[in-house]
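Only one chain comes next, encoded as structure tokens, the form predicted alone.
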Amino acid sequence: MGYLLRSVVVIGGGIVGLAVARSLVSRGLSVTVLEKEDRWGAHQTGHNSNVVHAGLYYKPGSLKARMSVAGNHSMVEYAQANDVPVQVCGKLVVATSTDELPALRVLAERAEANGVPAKLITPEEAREYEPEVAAVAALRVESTGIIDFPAVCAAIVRELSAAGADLRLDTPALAIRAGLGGGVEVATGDAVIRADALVNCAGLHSDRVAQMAGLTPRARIVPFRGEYYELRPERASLVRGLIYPVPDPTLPFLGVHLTRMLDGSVHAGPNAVLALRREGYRWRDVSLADLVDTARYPGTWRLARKYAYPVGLDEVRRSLSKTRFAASLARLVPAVTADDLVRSGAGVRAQALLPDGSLVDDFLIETARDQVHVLNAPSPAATSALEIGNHIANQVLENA
């Protein structure tokens, strides 16, 4: 940047953007946060499973592995220090057939490589944790927890307000240009915010914000909706904690799982279907502009060739059929039936996609002059938010 850094504008008021702002403020910088919605954490943060992930799934040495393992500790500590509800309850990753045992052992090895407290256990030991589970073996992961991520956002907002940060809701970024002599200028419709640096944490719109700022990002956002059910209250006793399947290494998502929430309810899901708009939480949420944008991107069609059949078709069928959804859950807990399920909410994952059709596996951060852009931060970004915040703040300062 070539000059004294004093001010930063952060676009996006989800948990990652707020955590970045918190880290920047702690270093004495003047920070403005712009959020287009009327509340903080309105999209990915407010629609996720509220799981504090342990970090066992991710490639050793990757940003996801390092930040989720560290974030598991820092997020729990932050919650405990700020009266945010959190429970470190652990989880089971369950092999339901002998075919899944090799993948379960690989997962155990990855947990060890990442420094995640986990151990392989027998079916009998698994049923001590989850009496209704079906397992030929399981991986017990002790550090997984449940939290209220919107409450974390509220706590960070209180910190930022006390520190004098400029927090603006209902304030979309409409145009971005380089400032005269350096820095950036962000037009919001009724004002122009001038700052020495820009951080883009716009989630589902992060690629568009990057393009607005003059960057050609390596990847584009393709939105995937994840739909949830809940177990009826009288059937919630079927699940004591968190029960996950062994992930298929050839597929991009973890599969549907069962999660006991802080209030005792049990959420089931999510599946993964292409959303028909960037913020498309229902099938009827359709944006022609978003669909055209997705269809014009070469990576979309290359991804479709890999996964449209049978994987993508099966996900759509499961989205439309409670019976199919229940059957997926019954692999883990055979007592679950379609009658036990009630529709719950949905989330939309901002997944970065490369032109060759590959889903970006790690967090993706790109920089330009006076700019840092977070272009891929799906799960476990909420778990890792405080670590991502420190990482981005360091990058901002290193570029100064």
Ligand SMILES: Cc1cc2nc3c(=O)[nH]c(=O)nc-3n(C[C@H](O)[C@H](O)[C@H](O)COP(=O)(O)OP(=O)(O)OC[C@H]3O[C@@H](n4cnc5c(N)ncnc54)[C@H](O)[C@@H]3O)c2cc1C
Given for the second form:
Amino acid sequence: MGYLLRSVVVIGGGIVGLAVARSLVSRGLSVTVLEKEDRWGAHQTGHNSNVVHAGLYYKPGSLKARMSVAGNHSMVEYAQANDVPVQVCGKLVVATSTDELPALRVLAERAEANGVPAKLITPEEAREYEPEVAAVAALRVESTGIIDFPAVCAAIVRELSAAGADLRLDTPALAIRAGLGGGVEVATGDAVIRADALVNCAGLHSDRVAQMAGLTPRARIVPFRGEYYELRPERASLVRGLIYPVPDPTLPFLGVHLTRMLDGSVHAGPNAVLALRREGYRWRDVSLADLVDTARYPGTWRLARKYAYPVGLDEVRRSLSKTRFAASLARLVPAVTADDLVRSGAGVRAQALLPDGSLVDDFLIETARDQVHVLNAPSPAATSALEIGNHIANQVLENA
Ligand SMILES: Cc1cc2nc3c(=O)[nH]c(=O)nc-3n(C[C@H](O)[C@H](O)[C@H](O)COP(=O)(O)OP(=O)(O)OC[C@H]3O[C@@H](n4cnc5c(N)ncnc54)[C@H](O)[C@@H]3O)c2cc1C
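The structure above corresponds to the form predicted alone; please give the structure of the form predicted together with the ligand next.
Every chain and every other molecule in the complex is listed next, the one we just looked at coming first.
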């Protein structure tokens, strides 16, 4: 930039944008946060499983592995220091057939490589944690927790307000251009915000915001909806904590699982179906523009060739049939039946897709002059948010 960096505009008021703003403010910078909705954390951050992940799944050395293991600690510490409800309850990853044992062992090795406390246990030991579980073996992970991510956002917003940050709800970034004499100008409809640097944390719209800023992002966002059911309160006692399946290593999602939330309710899900709109929380939420955009991207068709059959079709069937959803859960806890399930909410994941049809596994960050763009921040980015915030703030300063 060649001049002193004083001000930064952050686009997106989810947990990542807010954490970036917090880290920038702590370094004495003047920060504006633009959020198009009327509340903070309105999309992915407000529609997720509220699990503080331990960091066992991710490739050792990847940003996800490093930032989720560190984030597991920093997020829990932040919650404890700021009166945000959190509970480190641990979880079980359950192998339900001998076919899954090799993958469970690989997961145990990954946990060790990532420095995550986890141990392989017998079916009897698994039933001491979860009496209703069906397991041929399990991995017990101690550092997984449950939290209230929207309450984390509220705590960060309080800190930012106290530090004098300029926080704007109902303020979409509509156009971005380089400022005369350096920096950036962001048009919001009723104002133009000038700053020395820009950070794009727009989640489901991050690729479009990057394009608006003149970048050609390497990947496109594909929206994957994750739907939840809840166990009827009288059946919630079937689950004491968190029960996960052994994930399919070829897919970026963890598989439908059972999660006891802080209020004692038990959530089941999320599945993963292609959403027909970027912020499409139901099948009937359709955007022709989003569909055309997705259909015109070559990566979409290559992805479809890989996953449409049988994985994609099975996901659609499970989305439309409570009985199928219940059957997936019954593999983990055989006592669960369709009658025990009540529809709950849904979330939409912003998953980056490359032109060759591969899903971007790691967090993806691209920089340009005066700009840092977060282009893939799926799970466990909520867990890792404070770490991502520090990492991005370093990049903003290094770029200056
Ligand atoms: C179903 C589901 C379950 C998950 N479970 C977990 C979990 O248990 N643990 C975990 O760690 N992670 C989980 N995740 C992932 C986690 O929720 C996300 O990684 C995280 O919330 C990403 O935060 P974000 O700030 O990048 O995105 P978001 O929360 O989506 O925020 C982006 C914001 O940008 C705003 N925006 C977009 N465009 C503009 C614009 N032009 N101008 C202004 N504002 C704009 C949006 O309105 C939005 O509020 C889950 C995600 C989903 C969907």
